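Given as structure tokens, the chain that follows is alone and in the form predicted alone.
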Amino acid sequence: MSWGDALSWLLRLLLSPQVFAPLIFPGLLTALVVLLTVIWAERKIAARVQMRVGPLYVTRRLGGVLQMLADGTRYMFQEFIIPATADRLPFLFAPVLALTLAIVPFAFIPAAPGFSPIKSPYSLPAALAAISAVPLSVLLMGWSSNNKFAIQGAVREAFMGLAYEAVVFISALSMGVLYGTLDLEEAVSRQWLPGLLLNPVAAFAFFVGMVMSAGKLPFDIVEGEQEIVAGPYVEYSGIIFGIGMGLAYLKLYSLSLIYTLLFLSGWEPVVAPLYSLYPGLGGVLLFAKAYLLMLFIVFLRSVYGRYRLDQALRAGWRIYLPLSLISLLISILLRVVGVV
């Protein structure tokens, strides 16, 4: 095989949906850019609301947009310390497992019409199942740290997981019933109106469950910086601590993509010139909608105080779980009368 043939084969492999989608868009590379820019935007938005400047010193002329890159570089070169009292093997294994589970959902999320890394009629429950497995690794991180703050944070993660996962799954299932499919790509094609308008109760319940799942304010109870000093991640240092803090944003990104596909018509209307250039680029509107949704969620940090654990659990079980069940009934009713 000549160099030209090898290069051509490598390019075809890179541009195939099975590689391009999980690794580049909407997968790992795009997720990294989103993580860096959304955290910067979160800091800037909070600073503006509180009449501060926010990140400034790194790339001052660009508003400090590369501050997170500088922070990430600092994490990379920090010493990674394993506490003497920690259970060594699970302490090292848990962050790797967490990062892997956070990336897996991108294998089931389609980037554009006909551009799915793994085409499955059950892509919706598969993506949600992978996301809901992340808390298991967080529990392992807290338990293996052998620290009272870490264990307390892990127990909070377990309580919150039980409260919000049911809400997210039932809300998503209600849209699956409405569209008559559990395939995310098919769900987009069957939205003659955005799902947000067809079943607003499901959209609201899923949105709240998504914020709770990602642990963003007002539900950042697991980390509880002022109470349990980062909870499950308190004994981690260096780049592993950075991975732990980035997990919430990876979950938020994947859930925002699923929300956009279910409730905001996904990539519609497709930008035809980009799609004809390369099908993967047809998902540019999917990315734009999901990114704006993430900016709105991080904006909430500036205007809401944190819930106590009991308040969040009470709201999850007494308000949002019944709302998700109501959304399921609404979808069944709409399906019976033939709205979709």
Second form
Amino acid sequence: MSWGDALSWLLRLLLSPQVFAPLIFPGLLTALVVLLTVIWAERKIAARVQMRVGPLYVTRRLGGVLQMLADGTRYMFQEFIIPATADRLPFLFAPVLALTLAIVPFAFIPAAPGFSPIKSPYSLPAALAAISAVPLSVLLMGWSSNNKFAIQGAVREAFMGLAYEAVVFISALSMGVLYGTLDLEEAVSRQWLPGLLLNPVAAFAFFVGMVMSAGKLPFDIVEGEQEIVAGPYVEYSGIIFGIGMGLAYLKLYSLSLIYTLLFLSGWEPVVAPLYSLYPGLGGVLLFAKAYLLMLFIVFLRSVYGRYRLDQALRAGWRIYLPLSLISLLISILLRVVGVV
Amino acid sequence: MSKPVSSFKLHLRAVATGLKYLLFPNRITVYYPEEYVEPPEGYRGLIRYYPERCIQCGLCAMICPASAMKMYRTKTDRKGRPGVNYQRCIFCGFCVDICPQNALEMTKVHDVAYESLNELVVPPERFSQEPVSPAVAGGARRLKTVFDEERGLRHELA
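The form predicted in complex with the partner chain is what I want next, because the block you gave corresponds to the form predicted alone; please supply it.
Zooming out: every chain and molecule, the one shown earlier first.
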């Protein structure tokens, strides 16, 4: 095999949906860029609302957009300390597991029509299942840290996980009932009207569940910076702490992609010239919608204070669980009437 | 939380208020080292000493409630001249008020940093020099705050 053949083979491999989608777009590489820019945007938005300037001095002309890159670089070269009392193997293994589980959903999320890495009739529950497995590794982090704050954070994560997971799953499944499919790609093609208008109750319940799941304000109870100083991540330093911090944003990113697919009619309308250039690029609108959604969620930080654990749990079980069940009923009703 | 339906309206209002501030920001801070907000008249900043007016009465050291002001005596000058210890000074301005000769004056300079604690002790020789704001020395644009009926505080070039 000559060099040219090898190169073309490599290019073909890279451009196949199975590699391109999880690794480049909308997967790992894009997720990294999203991570860096969304954290910056979060700080900038909060600064604007709070009458400040926000991060500025790194690349001043661009408004400090590379601030997160600088912070990340600092994390890279920071000493990684393993506490003597920590359970060494799980302590190291848990963050890696968490990051892996946070990336797995990208294997099921289609980027464009006919462009999903794993074409499965159950891609919606599969992606959600991978996301909902992340709290397990956070539990492991907290437990293996052998620190009271870490364990408190882990227990909070367990409580919160139970509260929001049911809401997210039921409201997502109600959309599955409405569209008559659990395939994300088909769900988009069934939306003659955006799902947000078809079943607004499900959209609202999923939205709140998503904010809870990603641990954004007003539900950043697990991290609890003020009283349990970053919770499960308290003993971590260096790049692993960076992973812990990025984990929430990765979850938020994959969940907002799913939200866009389910409720905001995904990549419709497809940008035809980009799609004909390369199918993977047809999902540009999907990405734009998901990004705007993420910006709105990080904007909530500047509006809300944090709920107490019991308040959030009460909201989860008493308000949003019934709401998601109502959304299921609405979906069944719409299905019987034959709207979709 | 107890009234989810009626509080929903309040949530919407809170988000709308946040959006208002996001779209029409009302920044009250300035880019500090490049811009410098001139403090108003009567601002109690660092103290300046005029040795030529001083009659060395020592009232300033006597009135100082924080014992920050002290008379520094030398072999030739038995009555002493005032120096200040900014570790102790509470910027009350009693020394300035009590001085019969107006030999002490409060300047508007306040944004000064010191590298060691010893530098905070200012003997009479340094006390008689004009204190300099590092931002102004670095060529910062001077701004002044103006009260605006619509917006609240606004900054204008001084």
